[in-house]
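Take a look at this single chain, the form predicted alone, given in structure tokens.
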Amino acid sequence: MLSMFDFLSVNAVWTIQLIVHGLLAVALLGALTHQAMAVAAPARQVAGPSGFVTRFRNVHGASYATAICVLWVVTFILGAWIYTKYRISIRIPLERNGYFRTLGFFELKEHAAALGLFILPAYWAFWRDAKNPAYDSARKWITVLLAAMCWFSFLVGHVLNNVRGFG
């Protein structure tokens, strides 16, 4: 029985999880700025040609609802499963060259994509209803927190791998 470790080593298989997880990442921060654009700062309705900063706002933001909600739960569990790794191959030697700032983001990261995940469900239920505007502020608001954990979390991510590396 062949198994994919006859195929690719152990280092090579944790860097593609990582990449994966890099990428989905990326996925759920472009949707996420997309519709914090759109409900922020509404496009107004111009005559003639638009700009792309006018075309980025202007979409449905309902529509991203259920893709931002499972890539953010997709992503979460492949960084948890990459997490075990990061404890023993890259944390403990980053204490003992005392990267303790960079440790510490890195456990805000953690906090805040465990708070996102945490208002999913809330921020997934004032998006089903999306034509009540008795949810518009909510919506608004719980969308624009839900980016700046995304930035932050996708940022320190980057900055830490920058740092040590990985594998």
Contents of the next structure:
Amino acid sequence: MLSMFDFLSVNAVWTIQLIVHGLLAVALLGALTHQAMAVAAPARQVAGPSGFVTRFRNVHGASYATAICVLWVVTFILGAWIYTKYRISIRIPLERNGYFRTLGFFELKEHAAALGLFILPAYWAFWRDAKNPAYDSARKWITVLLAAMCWFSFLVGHVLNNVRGFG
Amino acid sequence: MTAVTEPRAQAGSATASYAAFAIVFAIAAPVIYVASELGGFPLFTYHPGTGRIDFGFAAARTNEGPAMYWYGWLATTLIGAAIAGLAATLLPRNVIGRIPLFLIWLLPLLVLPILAYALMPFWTR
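Given the form predicted alone above, I would also like to look at the protein as it appears in the form predicted together with the partner chain.
Following is the full complex, with the preceding chain placed first.
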């Protein structure tokens, strides 16, 4: 019986999973940035044609909420799965080479991703009830915080992959 | 008339119960997470070198590679915060309405520097 390991090395399989994790993170980053811009700096009505920035933030934030929750959870689960391999194959060699601050930022990214996961149920509840003014402030700042956490996690993960990937 | 309003009332009640769960879950989770990390209370310890899982905190074993606690901290937090959230659904709505919602985004911001401080060996080596 053939398995994928007959065609791909173990490292290639982990690299593919890491790339999928990264692509999901890109989608999440785009959606969250659009939504955060829309809620933190909503576009004003203009008489003439609107520019790129205005169009970028002129999205219907509520329509992104479920997709963002699904993307965060799926990206998180895949990242948590890859984390087991990272602990052996990436972190130990980097420790030997003295990249302690890089590793420290990666551990902090894991904390940020977990903290983001914990506020997703509230985020979803507030966006599902998007017309309730009692949630306006919390909805805005939770969305901005999630976007900041996503940017931080994405950049740290990207830098760490540049320092040492699975290949 | 009753047939029309009852489902709506039930839907409103379900929405309020979910909101109560989500709000208390989001407030409890960062507190439990940071306590679990600083206090060393992972629900389990995973040893990726051997695939072994120990209940609670377990130190890395000689010649068996590192121990991972992050999954255990997550499990402790998700269970603890879910219990707090479910308990909140039993509270009267006016009690839930008095919870300051800014805690949901402020607490993660406050615990991040604490978690960064706990990573001090990485910054000072």
